[in-house]
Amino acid sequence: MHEHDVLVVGAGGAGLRAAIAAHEEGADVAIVTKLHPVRSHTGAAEGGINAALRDGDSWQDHAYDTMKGSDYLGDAPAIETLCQDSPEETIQLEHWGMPFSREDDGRVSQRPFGGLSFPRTTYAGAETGHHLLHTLYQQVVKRGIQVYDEWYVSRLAVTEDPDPEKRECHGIVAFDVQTGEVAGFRARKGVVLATGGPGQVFDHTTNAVSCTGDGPAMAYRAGVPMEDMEFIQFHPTTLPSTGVLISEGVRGEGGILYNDIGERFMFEHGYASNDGELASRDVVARAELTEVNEGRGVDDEYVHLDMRHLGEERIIDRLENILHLAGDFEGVDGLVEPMPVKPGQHYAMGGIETDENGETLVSGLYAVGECACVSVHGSNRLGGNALPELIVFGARAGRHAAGTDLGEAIIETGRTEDTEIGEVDTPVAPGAIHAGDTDEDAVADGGDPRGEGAGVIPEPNEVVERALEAENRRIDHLMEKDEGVQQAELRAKLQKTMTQNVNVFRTEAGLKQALRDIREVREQYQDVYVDDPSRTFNTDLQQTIEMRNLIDTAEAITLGALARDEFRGAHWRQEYQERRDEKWLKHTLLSWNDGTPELWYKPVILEGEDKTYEPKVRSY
């Protein structure tokens, strides 16, 4: 068994920053990651880091823009923490050597981004995430932090108790992708999940194939609620053939969107009469699809993004990477012709419920980055707010997990006196069938299935050992079967229904069809098997385990979307074309409840440090 003070699962921006922060507090830290750190999906982030750095700007303005962008579903304590801490964390990156783009006078450059009242998006060309990732990884190497590279974490080691709030996380179970070895990892102080988003739930996504919702699904099955999962951001500008992201920085620099008849539709059709292409992402994505659906799309599929007028010098200086992407994947030269773009799944606003220190309701378990929901983004994330979330809350979670007192969190996790139990009219019983590969009961995944020793709290090492035994049984079961259904078939079926029915535009009939399809996939997953008999680099085994996580996250997204009968942020319902604050100014939460999901709600926190954010009509 491997043993450390703090275990960080995932080595993207959030995981690396958490590990550095825990190490700075004197903890023995290790990172366990299924990808080499610099291959993490953070490297695909292009746009920038929002931070109030200049005269004329303030964290208060940044906070207001973020709350407005969230459509008033963000929690004020989290938003204000983000906006207060982002400048210091951004400057720290610069001191660590991050090569930010600069103005002629030497100042770090900042550009306009959608939904911002001030050009506060700091960037490094159109490869900000790439440079962020390398900068943080250099600091990890410099400090000698141990990295278990290409170890896939498949189970949490959590004590079992009827009340999830009394459970404790003592470690993880992972297998070495190179050798197939399955091992337990004990965390003396804390486990930090930083596993990224669930993009592979959809078939047209900007996300890497590694983004399979591992963290939220594992935490969910261990008793931690998933929060606001219905809110999925569809980025307005992705390449039609691949889903590859075209940065919002193109529009930030002055790029223009046109429909098939040459109209600058954001203005001419009144989608955003003031901000045009720099309206919030949900507004622009809906506008593009409306143009396509009403017959004004190019080839009935996409619209054009034009940056030719910016001039070659400016494009090469600030957006060179975009030229390569458009040329390599679409055969388009952005210097002489417009680029084809359409909305694609990009980001999950929801995730594992946490407080502003990254802590979940299970003691010793933390979550940060896209896999978490501290509720900075509410129902819609502003471009440029994901990367500061990684570094701000990654640092806080790392420090707290190492034992540093950050003060009492304002945001409460778990159920309180304000909790409201919810209901949703589903066409099938959600969950119910245990998507677990074995005949084990649907108890907390990784929990201690107490037998004769019931009532006796096991030692931490014993909790990890029992989780390891359970995971070995699960993997042996998958490997021993020689017939059934392959995960690739199930993944394609799941992605198809999610893309068709849980996309930008959502209908009751479509959401109910998605739930029926997810139920069918869940049932078929009971008969899944691994065709590759090898234990060495067995990607079929890894993807089969990932498939279970995709099923659980897809169901959570769809259940929340069906329950929320209003139009808010990224969540558009055909039958409900208005925001309903009197009913829906609250967070959606879903608890595992021994395999049968339970829906409940908690209020949004609009009271900030010295002001209350009053919901207003959101227009751009």
Given for the second form:
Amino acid sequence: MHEHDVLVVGAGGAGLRAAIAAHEEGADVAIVTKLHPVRSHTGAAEGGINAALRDGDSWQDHAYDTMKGSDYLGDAPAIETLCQDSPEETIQLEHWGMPFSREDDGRVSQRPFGGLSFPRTTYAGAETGHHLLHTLYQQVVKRGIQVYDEWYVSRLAVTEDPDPEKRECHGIVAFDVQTGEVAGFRARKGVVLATGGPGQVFDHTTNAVSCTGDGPAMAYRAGVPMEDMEFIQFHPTTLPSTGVLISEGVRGEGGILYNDIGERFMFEHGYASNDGELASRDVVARAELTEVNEGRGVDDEYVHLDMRHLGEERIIDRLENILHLAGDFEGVDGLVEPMPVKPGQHYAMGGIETDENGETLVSGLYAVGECACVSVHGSNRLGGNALPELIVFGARAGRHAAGTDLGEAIIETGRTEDTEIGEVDTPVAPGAIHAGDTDEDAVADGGDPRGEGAGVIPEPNEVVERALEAENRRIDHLMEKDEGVQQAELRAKLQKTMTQNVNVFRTEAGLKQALRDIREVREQYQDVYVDDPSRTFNTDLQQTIEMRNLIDTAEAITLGALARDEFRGAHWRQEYQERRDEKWLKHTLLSWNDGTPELWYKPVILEGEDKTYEPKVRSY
Amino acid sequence: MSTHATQEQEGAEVDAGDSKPHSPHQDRRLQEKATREEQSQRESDERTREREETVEIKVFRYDPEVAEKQEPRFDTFHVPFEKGMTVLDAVMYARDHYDSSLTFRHSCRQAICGSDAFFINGRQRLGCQTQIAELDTPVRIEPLPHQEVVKDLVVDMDSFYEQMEAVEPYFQTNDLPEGDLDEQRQSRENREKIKMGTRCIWCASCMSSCNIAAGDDQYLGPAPISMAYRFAMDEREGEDIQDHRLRIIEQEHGVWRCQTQFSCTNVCPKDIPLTEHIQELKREAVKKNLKFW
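Previous: the form predicted alone; requested now: the form predicted in complex with its partner chain:
Next comes the full complex, this chain leading.
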């Protein structure tokens, strides 16, 4: 068994920042990641890092913009922490050598971004994420932090207790992709999940193939609630054929959106009469699809993003990467013609419920970055707010996991006196196929399904050993079967229904259909098998386990979307065209509840340090 | 692989009995759109019938654990061709539809994670960045040469990572500003100078293409030296650090091994001028009177 103080699962921006922070606090920290760190999807982030660095700007303004962008579903303590810590964390990256774009006076450049009242998006060309990722990995190398790369974490080692709030996380189980060896990892102080987004539940996504919602799904099954999963951001500018992202930076620098008849529709059709192309992402994505649906789309599929008027020099200086992406993946030269763009799945605002120290309700288990929900983004994330979230909350969780006192969190995880039980009318039962019985599927990861030794609290090492045994059983089971259905078929089916029914525009009928389809996929998954008999680099096995995580994540997204009968931020419901503050100023939480998912709500926290944020009509 | 939101939303509008009356202008457009959709569907069907086009790919197979794959071989797959299809799309299709044991690294699909460098038709390229339409067929896809094959298209990257990390690939300075909010200044020109060096995605294409690296496994190699260049030329690090960096790259298996064949520069998917970086470091080392081999 491997043993460390702090284990960080995932090596994107949040995971690397957490590992560095824990290491700086003197902890023995190791990173376990299914990729090599530099392959992580943070590298694909383009736009920049919002940070109030300059005269005329303030963290308060950044917080106000973020709260407004969230459509008043972000929690003020989380938002204010983000905005207060971002400047120092951003400059920390600069001190670690990150190659930011520069002004004439040698200071780091900032640019305007959608939904911001000040140009505070700090950037490094149109490849800010790549530089952030590499800069952080360089610091990991410098410190000699141990990295278990290409080790796939497939189970958490959590104690079994009927009450999830009394459970403890003592480690993880992972397999070495290269050799197939399955091993237990004991964490003496904490496990930090930093596994990224769940974009692979959709088929038109900017997310990498490895973004499969592993962290949220594992934590969920171990008893940690998923929060606000219905809020999925569809980025307005992705390339139609592949989903490759075209940065908001293009619009930030002055890029213009046109429909098929050459109208600058953001203004001319009144979608955002003040901010136009730089309205919040949800607003622009809906505008584009409305143009297409009303017959003004190019080829009835997309709209045009034109940056030619910016001139070659400025484009090469600030957006060069966009020229490569449009050329390589769409065959379009952005210097001589407009680029085709349409909305694509981009980001999950929801995730594992945490407080502002990254802690979940299971003791010793943390979550940061896109897999977590603090909640900073509420119902819609502003461009340029994902990267600061990684470094701000990554650092905090790393420090806290290492044992540093950060003061008590204001956000409470788990159920409190304000908790409200939710109900939703589903066409089929969600959750485990055999909920309630002793089927392994239904118990918290790492628990003992037979209830042996009930009442005795096992030693931490034993918890990891049991989880290891359970994982070995699962893997043996998947490998031994030699017929049934394969994960690729199920994945395609799941992605198709999610993209058709849980997209930008959502209807009750569509969401119910999605739940039926997800249920069918879940039932078929019982017959899934791994065809590749080899233990060496068995990506078939890995993808089959990922598929289980996609099912749980997709179901959580859809359940939340069906329950929330209002229109807020990225969540649009055909039947409910109003934001309903009297009913819905609250977060959606979903607990696995040993296989019978339970929906509940907790109020949004609008009280900040010095003021209370009053919900206003969100217009741009 | 695209969203069906268009049709979905249309269907939704019809279901709801429509909340808002359409203007005549809009009606006309919707009418036109329906006609266009019909026509484009007809055309697309015709195209499919006429062409039934597939592309033939030959993929290297090897697995030390599986009896019939212990002897390396090539498997042929016929993959339905679609406009815009990349080599990565083709191997993914083959894996998902024909043989789930077909193994390769891939993640971002947009040439930034650096996972899917393969030897495609005799040249190192990223699978995701290579259009099938631009290649001679059958397309031959092999693992990167000069690296140990783990399985199918997966090679052992450990020695590459070791070389990358041998050049102290992290920022160093003795002169940070005092305040936590004070950034170091860097001129635009200097940022421009190191820009290409910072673009490296660690795909190892350059290393695989380099004859010198093939014959000398201690040679630092193009990507690591370019990484060293990126730091050595960064004015924020200061001169004493630069001296330290030049000592690392002018060692026996460092810059002087390069014979300027430009193969690394030719295959780099991010267009990094690796050979130029190596040459410039040689010149810097000479200027500093460092001994050379």
